[in-house]
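Single chain ahead, written as structure tokens, the form predicted alone.
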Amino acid sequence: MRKANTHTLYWIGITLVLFPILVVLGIYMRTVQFGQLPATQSWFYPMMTLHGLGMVGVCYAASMACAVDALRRYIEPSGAISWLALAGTVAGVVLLLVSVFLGKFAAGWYFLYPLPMRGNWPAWSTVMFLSAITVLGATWLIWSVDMLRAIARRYSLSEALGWHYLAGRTEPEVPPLVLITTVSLIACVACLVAGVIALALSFADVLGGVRSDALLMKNLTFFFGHVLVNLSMYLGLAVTYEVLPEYAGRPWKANKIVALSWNTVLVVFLAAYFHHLYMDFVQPVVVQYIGQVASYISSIPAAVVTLFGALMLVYRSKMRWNLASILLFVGLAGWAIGGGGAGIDSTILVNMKFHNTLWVPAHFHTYMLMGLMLLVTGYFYHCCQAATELPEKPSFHNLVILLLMVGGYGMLFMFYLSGAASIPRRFAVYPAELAHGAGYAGLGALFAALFLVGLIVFFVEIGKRWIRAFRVAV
């Protein structure tokens, strides 16, 4: 039995609550788009404003969470920097929940520029969520600064990277766990700064009508969003080579070929983003290719290598499966499908036909919900178990995963159609040209209410272990 650290346990308890929070807006959301709750319209936009951002802020500060906790077994991150991470993103959920639910901000959770400025909402309902972006982007860069400090503690940077095994060292011997969370922190900080200056400008302008380009702050902000929601799905990667060994029964180690791909994807997947900004055609072509085959190069490496050695850690062993194993299992699946519809609509030529179309949240959803979110609350369910050591029962187990992968698939399969088939994103009520789309919406909001149900056990049995946890480490 292990001691569960107290702030794991409070971040696990943040995450138990807003997560479900979130998927019910995205029911909410789909229910709109099929043609129901016609006198909640208006709130369609606000409530897309919070589901998006919510669920990029708790997919990363969740990872976060569990990069940290995992991490512990070889550095000391700061005490203070933990308890302040913990409160600042509480402080930024309190002002996004203001901004929406009072101010019904409804620019998106890319708020791009110049909409926040010029959208039909009080102009204190943006500089409320532009301070919440504000409050959590210096909480994030601080906490991440922090990690890399207490890593830097231990290894040096070259070591910390795998540089050793490139060369044809095995010594010191650096877990894939820091390797991959070195890599993941270095893009934070260069992400997190690309944000700080977009908020800046952002301010300049609703503050001091000190107007910026456009194009700019498009390419600005797209480098933190892409970027964010890309790292956090690494360090979900990172705690899984460090906690599916423990089930498996055999080591993972880093060696030449994971720091080569790690660092391949360090120096190609920052200009990744550009993947975004295809019908931006006054961009230099040469930054559009540039996307195109970063795109390919730094998911090729990752996913082909991290999979590889999953199937092979599993492949005859006397594996161990329990909720915690399997989630983890099945959320390399869902990141590698999520990753092969990105890279489908990452080519240019797809890219065309599929930018502005449900295909879109399709293939991202795929890897954050089927695939990081199943890491996340796999490695959640890990932690309080071995706290706890309760009894599992299998075949409940077995329903809660039938439940999770039915619901989830369903709805994700209503989103690729949708896409194939031209229906467009962002729509809250679909013409009558489109009003194919209004049923694929509604199969999805189905699919979705079962994944929702699949949810609320797991968490009521990971929330039995979570009390327990938490009562021993308080």
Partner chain sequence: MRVIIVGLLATLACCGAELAQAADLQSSLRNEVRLVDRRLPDMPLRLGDGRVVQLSSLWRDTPLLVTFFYQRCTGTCIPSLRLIRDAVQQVGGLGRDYRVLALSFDDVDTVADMRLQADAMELASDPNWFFAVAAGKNVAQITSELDFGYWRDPSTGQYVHESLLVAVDQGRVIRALLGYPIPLSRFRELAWELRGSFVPYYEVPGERLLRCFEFNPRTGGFRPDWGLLLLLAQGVTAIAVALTVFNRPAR
The other form holds:
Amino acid sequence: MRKANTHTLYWIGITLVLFPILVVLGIYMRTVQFGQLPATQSWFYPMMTLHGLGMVGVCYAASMACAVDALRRYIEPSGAISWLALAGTVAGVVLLLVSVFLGKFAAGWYFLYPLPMRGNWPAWSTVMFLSAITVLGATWLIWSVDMLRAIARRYSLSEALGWHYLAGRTEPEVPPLVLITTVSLIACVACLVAGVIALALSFADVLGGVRSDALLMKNLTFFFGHVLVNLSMYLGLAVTYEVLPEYAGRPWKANKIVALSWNTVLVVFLAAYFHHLYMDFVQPVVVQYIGQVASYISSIPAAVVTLFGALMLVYRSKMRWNLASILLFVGLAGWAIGGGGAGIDSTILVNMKFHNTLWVPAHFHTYMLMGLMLLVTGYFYHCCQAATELPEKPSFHNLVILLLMVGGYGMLFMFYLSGAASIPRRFAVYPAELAHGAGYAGLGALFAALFLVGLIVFFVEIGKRWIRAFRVAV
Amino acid sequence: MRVIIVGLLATLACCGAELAQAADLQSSLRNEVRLVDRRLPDMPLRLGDGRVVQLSSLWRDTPLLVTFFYQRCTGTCIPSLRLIRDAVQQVGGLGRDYRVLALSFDDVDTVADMRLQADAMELASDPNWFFAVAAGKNVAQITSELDFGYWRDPSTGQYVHESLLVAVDQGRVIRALLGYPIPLSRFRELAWELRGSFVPYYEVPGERLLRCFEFNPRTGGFRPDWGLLLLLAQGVTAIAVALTVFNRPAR
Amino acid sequence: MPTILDATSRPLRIIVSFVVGCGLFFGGVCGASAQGAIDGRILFQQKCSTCHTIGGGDRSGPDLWGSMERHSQDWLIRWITRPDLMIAERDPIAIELLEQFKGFAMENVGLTEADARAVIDHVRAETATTAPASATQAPPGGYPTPPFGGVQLAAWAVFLIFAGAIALVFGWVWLSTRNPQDVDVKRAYAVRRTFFFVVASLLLVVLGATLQDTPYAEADTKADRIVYVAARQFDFVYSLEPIVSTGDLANVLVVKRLELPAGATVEFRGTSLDVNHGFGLYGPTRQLLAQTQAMPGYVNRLRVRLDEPGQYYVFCLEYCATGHHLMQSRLVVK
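Alternative state: the form predicted together with the partner chain, after the form predicted alone:
Below is the entire complex, every chain and molecule, led by the chain shown above.
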């Protein structure tokens, strides 16, 4: 039995509450698109904003919580900052809820300038929303820098980034968890600084009436959004590197290739954000090419090193399959499939036909929902199970996995199909010309409901363990 | 009371002026749009330097700007030609991107008049400016193809006419500017278009902060602005933070 | 013929303006006049066309074709000038409209009574000269589901094969854990090396094949037609002259029914008058043909060859607030 960390338990609790609610919002949106609940149609875009920012926030905070928890074996994060991270995130969520539910704020999660100032919601809700992001951004920035500080107490920068492996040395041994987290956190600082600049310029507009350049703001916004989402994914992978070997009974250590691949990722994935601006033809063409090349290159370390490594780890191993290891395993598959969908869309030629169609939510739901969230919940289950060691029922767990897989991939299939059929994303109602989108939405909602059922059953299972672990820890 | 009346009248006058201009621009645009895509007939021209050339030879290598005038005009012809000359000098690209033909529609104009006009405008030595006369039936043909109307007032001997500048690419009208004085901003845009370059930027009122790019609206040149540095700021900050945080003896 | 408005002398211009101004003023007071029609058209463009069309179908507000005949002049004038007041007073027609156009209340755009009359006259005149929206409305029973084709079909197929391969590999590895056995690490690394070269060369080939064919307009090339598109919440305005501000709407000739020749390469020059929008061009089969973003302060040039004659559809492909899904337009290729 391994006592669970109190902070981690709080994060698990927050995730277990927020995640299903946000899934329900997603189902609500697909239902409205199906043509049902017409009386609530005016809530579609506010709920879309809440669903988007809420999910990105939960993904980031939960994966960060996982990484911090796993890192406690090697380093010691500050207790005060851990509390601050919790309190700041909750405060940000409250501000966000007020802005969306009382102000009907609906500029979408990445608040693309100048939309927040030019929608049909009151100015105070814009201020409230921007404040929510400011609080979250500031909290997370402090959290990230503190984690870097904690890593720096034990490792030098070159060790934490595995440069000694690149130089051919194998000592000191640095776990991949530390290496990947360091890469992610450095990227995190960059992305949050971009977010801060975009926020400051947005505040200057809403409070001071000073307008900003839309293209500059778009670059800042997408750098922020792209990096935040990707680094959350990397944090999820980092804990997988740490935990999956425990189940496979084999080591998964850092070496020259792993270090090389993650250092490449750090450089390349930052430049890949340009693929969000392919359809802004005023961007210099060379930057567009860099976007596609960087997107393609970033798939090599992912496929050749991380995925291949994970499969090699599991292949013919004495794998102990339980909910945690299965979720980590299928989460990796989701990441790979979503990555394929993203890679296709990062081709400029294809992006012309897929940009802002449902292909976009299709692929990011694949690696966020069927990838990252499965990795994260798998890790959470791993923590709670390790802390309680309650008996597990394999057949029941297989049912949970089946529900999650069928529901999740069914829903995604509808997204991909809609995307290939040119159905735009973010439409509350489909016009007559695109009415076939409504049918896909209805089926998507059904599958998503199935996913939700699986999720609730799973959360009951993990919840029992969480309560017991919580009692022991607090 | 008088102040109020004067104020009211002034307001009305302003509104009227704006609406009148709008209506005016409106009608000229309507005509301009109609001209796009029309094909010009080929014809022999006699140039001011005595050469006889085919009209088509003038648009073979570069697009051609065509305008109509007559030498004895005491109205808008000569000022209009001067405006075009000055605009061309400002915008640049003459010879490389386009050439200019000023074609007389007055049958009494001669080759000598054309030379005189080129000399008067100090364009006689410019190989990319052509002052030309053509046979009466050809002039009638090209002016009617472009809906260019002119009418001689017997009492003064002067023509009543419009001002027209068309851009011709391989014999096809791609753009037309109607009216005097020609609007310089639209002429610039036309010239950039002929050059194959395009300025994808305009100023948004009230926008004063940093931008990605800075454009020179007079030349169409464009260079990166300080705003682009903001895009580097996050990377620099992240590296600086990493170096600062890790700047301590390990372990 | 030079019109009198072409007069070059400044005093003359002022006098002309004054005369025209007075004429407009009295014209407005006395009711319909030729000048009043121009006034109404501009007012409609600037104040009403964001939500309403005349014969183009419903948007966030109703299509106004023929609507001036359905209500009394007094009701119309009051509704146009003080809609906020009428909603507050719970005028039955106002409430019915509010319910019909969920969440979109008619806004007070600051029109005077004279303005309202001019707008009403303009709508009446347009009603008389244009066809009603039914000509462009959905066929009974709705549109059929369009077939897949082109890039979409290829990408869909590639994706399905890729996802299937991932699923197979993961399934195979999963099943392999039934017979645990030590793995020869050296051999695995050899496989990985091969895998790396296969992936890298595949990516290189795809990069080489796709990077040549990008939608960006190349220098020194020209389009057959240029169409200016100004996007705003929540409609698209076509013109043959640039529109960069709401004020320009009064000064340029707005193309209401855009028709383009088949086989022509058309350059759409898109910009936005407010927030970011997307100009998504859908072909006759309602599949996305090409798109570009419309951003305030910038002009994106989208070149596309429109080979197939028929009805084309345009949808906004960047979320732009509450009326985003209503933002659409059409054009015809003949």
